[in-house]
Every structure is written in C-alpha cells, then in structure tokens.
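Here we start with a single chain on its own, the form predicted on its own, put down as structure tokens.
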Amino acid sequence: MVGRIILVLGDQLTPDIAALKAADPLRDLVVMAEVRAEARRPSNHPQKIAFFLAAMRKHAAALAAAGWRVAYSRLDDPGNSQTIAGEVLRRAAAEGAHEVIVTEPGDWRLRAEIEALPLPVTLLPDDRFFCSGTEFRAWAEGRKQLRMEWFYREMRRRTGLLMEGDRPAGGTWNFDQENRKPAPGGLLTPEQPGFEPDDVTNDVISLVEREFSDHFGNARPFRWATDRAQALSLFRHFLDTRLAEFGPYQDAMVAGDPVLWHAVISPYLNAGLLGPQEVCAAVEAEWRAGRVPIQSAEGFIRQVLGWREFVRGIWLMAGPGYTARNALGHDRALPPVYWGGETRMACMAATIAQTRDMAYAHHIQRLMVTGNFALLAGIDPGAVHDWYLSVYADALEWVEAPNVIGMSQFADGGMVGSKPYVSSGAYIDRMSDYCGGCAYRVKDKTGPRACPFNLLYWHFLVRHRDRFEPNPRMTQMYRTWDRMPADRRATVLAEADALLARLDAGAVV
C-alpha cells in the first residue's frame, strides 16, 4: 500500500510534531531536505545554516532509529532540486505517493509554496505553543488594541504558571521595574558553556564554508547545541548558574560579554529541540524551590509565555502582507555598518561584531541599538526585517517579523506596540558600558562629537510629530522639545540632516 509524504521542516525537530502524530511509521515516508533556496532566502548567517542543518541531520537519524522511514536530502546530493517543493515532488514520484502531510510552516512564503504543490496537502496546526491561532483570535476579537500585558495575564491564568489561586504570585503581574538594572561594576558572570562540534556538525560546518562563503558572518568558532540532549544540558546550566541574576540584569549590555545572564535557548525553542512548556515549568520549579527570586522567574516566563506567544498570535492574525508594512514611510537604504562596515559608534560596532561572530545578540541590543538606530534614521523596514532574519540563529519569520516590523520599527502602525521604541544616547549609556570607549560623546547634544542617537532622536520626533504628539505616552517628549531655545532646536535638526546626508553618501558615521 502506497504511503503518504510526511514533510518535516528544519524548525520542526520535535519527535511528536503534529505531522508525525498523524502519520503511520510503517507506511508513510518522512521527507526532510537541506536546500539552497532556504539558506539563501535571505542570505543566512553561516552559523544559522550550520545549526539547522546539523540539528536536522541528527533529528533524521533519531527518527530512523525510532523506526520511521526517512528520505533525507543533503545539500550536496547530486539529485537535490534545491527547493522544498522540488524535494517533496521528487520523493513523491519515487514513492508513488499522492498526498502530503505537514505541520504548518512559520513562514508565509514557504506555506504558499507547499500549498501550491500539485498534490493534496494537509496542513496541521503547530501545537507546540501554549496558545493556538484560533485561541489568539478569540482573545483579540473586539479589542481596540492588542497589548501583550493583557494577553500575558490571560495566559498566566490559563496555565496557572506563577499563580497562587486566582492571584499572581508575589502580588503583582510583572516585576519590570526591578528588572531594568545596568550591570554592576566589577562584573563577573558565569561562563557560557558550549559544545565542540562533533563529526556531524563539523561536516556541516565545512559544507557551509564551501557553499556560503559569501554570506555575512563567521562559521567558526561554532558552539551551538545541535541536538536535544545538548540543548537540555545548556538549559540546565542556565537554571543552575544564571537564572537567579537574569531578571534584574536582562536589559544590561557589556562590551566583551555578549551573554551575561541570558539563557541563549531561543534557537532551540524555535527549532523544536526544547519546548516552551517544559522550560517555563522548570523555571517556575526553581522559584517554588526557593532557589531563584520571583523577579527572575517572572522575567523569564514573561518572555516565553507572554511575548513569544503574543508575537506568534500577531503573525498569524496579520497574514502574509505583514512584512511589507511601512506605516512611517521610511525608505532609506540599510547602511554598510549593518554588514560590518566601519563605524565610529561603539555600541553599533560591538553589537554587529558579536552578531557576525556568534549569530547572536540579546533582545535589548537588537531593540535599542541596531533597531533604535534604524528607526531613528528612517531605514526601510523591509530591509531591516531582511537583515534581522538573515543574521540571527533564532530568526524565523513568525517570531522575527512582529519583533522587527512591529516592536522595533513601528512599521505596523501600532499593532504590536503602543509607541515607538526610540531613545537618545542616554538610555544606551545608562544600560551599557559602550559609551565610555566611543568616539562620540554621549553627553554632547550638538557639535562635532554629538552622539548620533541624540541628534536623530529629536529629528525622528519632529518629522513624525503629527502622528505621535497625540499619544499620551509621548506628550512629555514634545513638551521638552518645545521648551528648548529656538536656535538650539534649529542646530539639532541641521546637524541631524547633515548626519543623515553622510549616511546616504556612504560616509562613516
């Protein structure tokens, strides 16, 4: 009896993914494929490609060992068509199969490609999340604004995480005010463990170095986990050594210490090597056992149960046109600094250098350094979206697009956030040690060494005044601007214009 094609994508590395639960291991054929079309759309960081390919190979071997029939296409296989659709059709023809089952992709383009196959396709909901698309739409229905805080509280009630009866543990829903501390002086953070590449991973890294040497980023040193056992080991290390301090210092930035107290498990969550339910339960257990303070447990759970689930709901609701949104009409080209070009800005140089070397930067580096600069400078949000999607190991469309198009660039007009996340250099100075070694002076508001964030902050507010002045959360900013002497305001705008002109001319900023 001819079986069906069970397509398992590179971010679906979970043994009980929906498509496998619906399959018959004795009859159906599991298809997995490494293809150039996905590695180059966009031009993904070499470590991102290597992580997914190594994890896919190990997952395919585990499925085969568990009794599944697996057809796995390696990138350099002679018969590889180099597209997901092409590999499904090639395997279906060889198998004589006439039906495809797949868990819904987290990318609208790939979903459309699969749905366009000349075979019956069954798309199954991805049930690895706390909240389904149907449940999110029901929550969102009738609301004038979709705010993560209200969604997060509903998810806490629904799951019982950090709850004491019908009240939040600790007497409050969040500990944001306690979780915004800069890193203390004399910082000594725990060592971030990693894994020396094994034979499977080394083979993949060598392949990536041959095939994608033109992509931004370094393939080595490579320290990522590439299977579930390794990912669990890293997560356990986080629980034991860094979770207790994670909450207060999660927004801190320190030159030369990219990890600080972060878990760095988002690639493993997004690929399916770890599950959101298990990591939240483990963090709650650490708090209930008295080993970590509640502000750290809540800060972690808020990111996974709250923010991660919220942005996925936004992505599902907004549909495939979301990444093209540009509510502010920004159209400036992405400057070369984002691809490692020279810059005099210490914060941008540090964040982009670690992105190049590690395919990683934590959420505040992404939001308040590279994202903040792009928004203030009026860079095309589509180009910013493509950059983030390409350079980070954890970047998949469903999670990256709402974070960039919505949270970072306000290109969705306020669907994700109630106001744009913009700041002058003062925020970066408060939360990091970058400014002390910068060619610019963060205290200078104008003049030849004025921090670019200081100039561009006011330029952004002025050019979008009609949109943002009525926002109650931004009124005070405009009052501050209006109280400045007229000659100072003119100088700020003139110097910001000159800075943007240098940016457009390709000069070093």
Ligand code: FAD
Given for the second form:
Amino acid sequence: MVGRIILVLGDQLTPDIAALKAADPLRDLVVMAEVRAEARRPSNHPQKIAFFLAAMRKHAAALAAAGWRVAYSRLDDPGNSQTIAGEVLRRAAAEGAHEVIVTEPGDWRLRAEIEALPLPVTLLPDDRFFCSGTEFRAWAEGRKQLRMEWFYREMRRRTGLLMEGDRPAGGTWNFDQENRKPAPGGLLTPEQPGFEPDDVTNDVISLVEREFSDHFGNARPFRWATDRAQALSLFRHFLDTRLAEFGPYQDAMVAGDPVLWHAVISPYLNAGLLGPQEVCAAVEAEWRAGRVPIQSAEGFIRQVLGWREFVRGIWLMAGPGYTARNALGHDRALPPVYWGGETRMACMAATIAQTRDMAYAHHIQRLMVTGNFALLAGIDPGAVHDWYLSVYADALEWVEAPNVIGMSQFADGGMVGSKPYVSSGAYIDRMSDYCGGCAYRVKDKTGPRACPFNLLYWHFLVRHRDRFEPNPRMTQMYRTWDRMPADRRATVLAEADALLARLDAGAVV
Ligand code: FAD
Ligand code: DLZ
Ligand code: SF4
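Given the form predicted on its own, state the structure of the form predicted in complex with ligand FAD.
All chains and molecules follow, beginning with the one already shown.
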C-alpha cells in the first residue's frame, strides 16, 4: 500500500512532533525541505537561516538513523521548487502518495499554503505547548480583558509549577518588582559558551553566505547550537552559571555584554530542540534543590509558562489579520538605522550592532530600545514586524507578531498589553550604561543634544492623548505634561517635529 507524506517543518525538529507520532515508519515518507521562500520571507538574517537549515539537516539524519524513510530537499538541489507546497507535491508525485499529514504550522501564511494543496491534508494540533488553542479560548471566553498575569496564575495552578499545594511557592505569584535591578558596574557576567560550527553547520553557513549575501546580518561568527545535545549543554550551562542572577538583572542592559544573565534558548525552544516543559521543570528543580533563589526561578518560569504561552494563545485567537493591525495609525517608514545605518544614539547603535553580529538581543533591548523608538517615532507597525521577523534567530511569526504588533507597538489596540511600553531616556539611563557614551545627553529635555527619546516620548503622548489619557495607568503622565510651562511644551513638540522631519529626510539621528 502506498504511504502518506509526513511533512516536517523547520520548526518541528523533535521526534515527538504530532505528525511523526501519527505516522507509520515502514510505509510513510517523511518530507523535509530547505526552500528559498522561507529564507526570504522576509529577508532573514543569515544566522537565522543557517540555524534552521543546519538543525533541519541534523534532525533529518537522526530520523533516518532511527529507521524513518526521509526525503530531504537541500536548498541547492537542482529539482528544488523552492516552496514548501512545491516540494510536497514533487515528493508526493514521485512516491505516488495521495495524502499529507502535517503538524499545524505556526504561521497562518504557511498553513494556508499547505491547506491549498491539491491533496487531502490532515493538520494535527501542535501539542508541544502547555496550553492548547482550545484551552486558551476556554480561559479567554467571557473575559473583558485578557491579561498575562491572570493567565499565568491559572497555568501555575494547572501545571503545579512552583506551587506549594494551592499556594504559590515563596508566598507570592510574581516577583517582578524584585527583577528590575540595573546592571551592577564592573561585575563581569559568566562567559556565554557557544559552539564552533561542525561540518554540517559549516557547509550550511557557506551555502547561506553564497545564497543570501544581500540579507542584513553577519553569518559568522556563528555560535548557535544546531542539535538537541548541543542545546541541552548550553541550557545546562545557563542553569549552573546564570540562572541564579537571571531574575534580579532581567531588565538590565550593558554595552559590550549582550547576554548578561539571559538563557539564550529561544531558537531552541521555537525550533523544537528543547521543550518548554523540560526547561521549566529543570528550573524548578534548581530552586527546590536550593541552588537558585525563588525570584530567579519564578522570573524564568513566568517568561516560558506565562508570556510564551499567552502570546501563542493571542496569536491563535486573533487569526490571520493580526499582523495588519495598526490601531495607532502609524505610517512612518522604517529608518535606515534599523539596517545598520549610522546613528548618534548609543543605545540604538549597540542594540542593532549586536543584532547584526549575533541575530540576538534580549527582551529589554527589543522592547525598550528598538521597539520603544519605533513606537515613539510612529513607524508603520507592519514594517517594524517585518524587521523583527527577519533579524532574530528565534523569530517565528506566532511568537514574534504578538510581541511586536501587540506588546511593543500597541498596534493591536491593547490585546497583549494594557498600556503601551513607552519611556523617555530616563528609563534607558537607569537600566543601562549606554547613555554615558552617547552623543546625546539623557538629562537634556530640549536643545541640540536632547535625547531623542525625551522629545519623542511627549510627542507620542500628545499625539495619542484621546486614546491614552482615560487609561488610569497613564493619567499621571498627562498631569506631568500639563504642569509644564506652556512655552516649554511648545519647544518640546517643535523639537520633536524637527527630529521626525530629519528622520524622514534620511538624516543621521
Ligand atoms: P530569556 O530572557 O532568558 O527568557 C527565557 C525564555 O522565555 C526565552 O527563551 C523565551 O522562550 C521566553 N520568553 C521570554 N519573554 C518572552 C515573550 N515576551 N514572549 C515569548 N516568549 C518569551 N521571542 C521569540 O522567541 N521570538 C521572537 O521573534 C521574539 N520577538 C520579540 C520582539 C519584541 C519586540 C519583544 C519585546 C520580544 C520578543 N520576543 C521574542 C520575546 C523575548 O524577547 C525573547 O524570547 C527573548 O529575548 C529570547 O532570549 P532568551 O532566550 O535569552 O530569553
Ligand atoms: C525559519 C525557516 C527557514 C529560514 N527556512 C525553512 C526552510 O527552508 N524549510 C522549512 O521547512 N522551514 C523553514 N523555516 C521555518 C518555517 O519558516 C516555519 O516552519 C514556519 O514559519 C511556520 O511556523
Ligand atoms: Fe539612548 Fe538617549 Fe541614552 Fe543616547 S542619551 S543612549 S539616545 S537613551
């Protein structure tokens, strides 16, 4: 009897994926395909492409070694049609197969492409998450507002993670208030280990260098893990050397120290090399063994069990139109600084240089530097979304879009966050050491060296006064603005307008 096509996508790299669990190794054909359509939608960072392709090659080899029949399309195979749907059809025709099984893709785009195949397709739920789409909808139903904190508490109760009976471990659900220490001066953070590329990874990096030399970002040095054993060893190193300080310094930023105490595991979780359940269980075990404080264990578990699952639930509920949302009507073009263009802003320069070199920036850099600037400057959220989707190794639409369109740009009108994440330069100054080395002066509110964040912060609030003033969490900001002398307010707005005009004219800001 002719077997079925079992399509395994580049972010489904675990033998426990639903489509493989439903397959017959003797009969069915596993299809995996490296295609230009995925590498170029949008123009992905070379390290992101290399990470996914190298991990795919190694996973395919492991499946074949475990006895599966695998048809693997390399990017430069002469017959490669360069789309996922094209490769499924090609393999199905060669095999004489009439049916496709796939674990549901994270993107609506790819889901539509696969559903449009002229073959019967079975989409199986992706069961790698703590919370299914159905469970999230049931939780969300009837609530006026969806807030991460309530979802997170429910998930703690449901999973028993960091629980003492029906009480949260440590006596409180959330240690966020204790997780906001600025980086301590002069303290060296533990070295972040990485891997010298092995032969498979090296081949892929060279291929990516040849094929995608027009994409933003450096292909080398490439330090990412590209298989489960490597990813596990990096995660173990995080548990042993950085988890203890993860909580207190979660929001800190330090020039020249891109990682600090962060885990740097998001590409592995998103691609399937690590599972969210195992990393949360391991972190809880460190706390129960007395090796790390509760605020670090809770801080980490809140990100994975709380935020990661929450944004996926929002993504599934919101449906395909989510990335086109633009609640604030922002339409400015993305300035060249995001693609490595010159800037006088030290915080932007550091975050974007690190993004170019590593395809990584940590959460507060993404949210309060590049995201904050885009939101304050009124940049088109669709362009901001394309940028984030292309430049980070962990960027897959289901997790990137709610973070960008929702949390960072408030373009979903408040589905993900209850208020926009905006700040003046004071926040960046408090949490980082960037301002000391900047051409602008963070203490200057107006004048030739005024920090752009200071000017644009007020411009943003004034632009969107009708929407945000009624929000109780923002009223105080408007009172502060109203208390400023009228001539000062006029100067701030005029200088902000001039700054935006310079940005539009392509001047270095
Ligand atoms: P750590 O700080 O060590 O946290 C541990 C883990 O928690 C992460 O690996 C990640 O899996 C999870 N996590 C933390 N915060 C979030 C969050 N807000 N949403 C989902 N998971 C979270 N994360 C992605 O995986 N892909 C993206 O494309 C992405 N785009 C983002 C864009 C913006 C504008 C913002 C503000 C955040 C984005 N995030 C994204 C979330 C977060 O910034 C990254 O998950 C994190 O920086 C990855 O680095 P890490 O592994 O060192 O994380
Ligand atoms: C991210 C990515 C890249 C760069 N390349 C491929 C690829 O060539 N083949 C593939 O199957 N998957 C790739 N991926 C991951 C997909 O983009 C991901 O599966 C979809 O975005 C669905 O979430
Ligand atoms: Fe960034 Fe302003 Fe500080 Fe310069 S002064 S680093 S622009 S926050």
